Amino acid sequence: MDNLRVCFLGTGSMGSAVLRGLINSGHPVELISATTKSEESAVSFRAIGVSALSVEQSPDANALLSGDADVVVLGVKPYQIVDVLTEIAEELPKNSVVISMAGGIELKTMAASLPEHKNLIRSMPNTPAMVGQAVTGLASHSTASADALDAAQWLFSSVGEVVKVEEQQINALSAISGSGPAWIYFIIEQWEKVAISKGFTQEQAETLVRSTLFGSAALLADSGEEPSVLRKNVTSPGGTTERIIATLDEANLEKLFSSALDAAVNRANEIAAAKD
């Protein structure tokens, strides 16, 4: 994989995170190219050795840079995917691996725009990619080669863990891990509000909640125990923690989380249907 030419079309927060993770993993920077919206962003990438063009100054930047790429990563918004694929179709090498990071855009939609290209992959990384702690889901088109999927796994391994799934699972995966950080941050927000309502300062609430979260996650990772075991270790019979768990259990969090996930999957299906 060390000699693969990787081109990022669109370098927002996620595309930039994967690009920088690839560099940090030791991939030769001279084999990495990128297109950006603004010339300012292109200049910043060129400063670290990436071959970068902005669509602001070069409207055909996507077609120009993807012309010799082994792997093309689509970091543009979902509504831009079809237009970008149409734009690069004639220049793109037939054996290139084309990876979309756009939620809701199905492989059949990509294939309709690239009928002569077989190595099509959907990916769903999450924002911890920015600190090298992502979880990325991958789903490949039925025509994609094993080598193509391996290349995608190699790429996203530079920013964390990778899970291979069938395409019918990718929307659920997106809701679980792709949107997962938002679940966590929302819970933290509410947890801190409760702490403040009990008389703690904002600073104290942040320390109590965030340090507890970080420490608990570290213990889960280091201990090798199941969450249920660690929970029971904290929950003394007849104690205060038992009352907390009982109250949360009465709220039927499993049903609530399932409803939230279903809502996200339904929205992804709506986005996909709009592109059919």
Ligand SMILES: NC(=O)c1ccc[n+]([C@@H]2O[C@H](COP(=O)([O-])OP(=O)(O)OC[C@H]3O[C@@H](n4cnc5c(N)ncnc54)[C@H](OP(=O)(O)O)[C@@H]3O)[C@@H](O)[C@H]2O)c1
Contents of the next structure:
Amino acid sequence: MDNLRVCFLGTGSMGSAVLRGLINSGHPVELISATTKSEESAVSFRAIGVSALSVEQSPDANALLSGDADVVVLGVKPYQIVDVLTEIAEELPKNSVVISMAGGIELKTMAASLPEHKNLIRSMPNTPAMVGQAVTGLASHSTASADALDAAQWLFSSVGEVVKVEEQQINALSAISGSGPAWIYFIIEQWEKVAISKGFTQEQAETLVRSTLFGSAALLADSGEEPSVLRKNVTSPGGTTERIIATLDEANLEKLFSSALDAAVNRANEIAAAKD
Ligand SMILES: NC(=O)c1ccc[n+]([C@@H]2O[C@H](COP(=O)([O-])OP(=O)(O)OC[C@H]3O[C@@H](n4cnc5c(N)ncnc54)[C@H](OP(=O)(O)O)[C@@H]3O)[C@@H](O)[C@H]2O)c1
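Output block for the form predicted in complex with the ligand, input the form predicted alone:
Let's see the whole complex now, leading with the same chain.
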């Protein structure tokens, strides 16, 4: 994969996280190009050696830069995907791997805009990509080659873990890991509020909750133990932790999490149906 030319079309939060991960993994910067809307963003990529063009200054930037790409990564907003694919369809080499990061845009929609391209991949990374600790779901079109999926796996491995799934699982995966950081941050917010309500300062509450979170995550990763084992290790029979778990269990967290996940999947289906 060392000689693949990778072109990012739309290089904002998610695109730039993957681009930087790719550079950090040692991929030659001369093989990386990027487009943005504003010239200001393009300048920031040129400053790190990436060939970057803005549509503000070069209206055909997307077609120009993707014209010799082996891998194209679509990092524009979902509503822009069809327009960008239509813009590049003529110039894009037929064997290029086209990877969309757009939530809710189905492979059949990509295929309709690129009828002569077979290597179409849908990806769902998450924001920890910004610190090289993403989880990315990948689903490939039935016409995509195994090499195309390997290229996508290679790319996203530069920012974390990769899970390959069938497209019908992408909406559930998006709800679990794509939206996953929001689940975690929301829990942290509630937990810190509770700590503050017990008289701790904001600073103390942040230290108590966040250090516990980081430490517990590190212990989970390092120990190789199941979370249930680690939980039982801090839960003495008849003790205080046991009461916490019993209270949370009474609220049926599993059912609540399942409802939250179903609500997200239903919303993804509604959005897809509105587009058809
Ligand atoms: N953020 C997430 O958690 C997340 C997770 C998974 C997937 N995604 C998907 O990733 C995609 C990007 O999301 P994001 O949060 O990274 O958005 P973003 O930060 O707004 O980035 C969008 C990028 O597209 C550029 N752009 C706008 N119009 C363009 C055009 N016509 N041609 C080329 N570039 C253009 C923007 O340029 P400027 O820099 O000049 O504005 C910007 O670089 C979305 O499809 C989203 O569904 C996001």
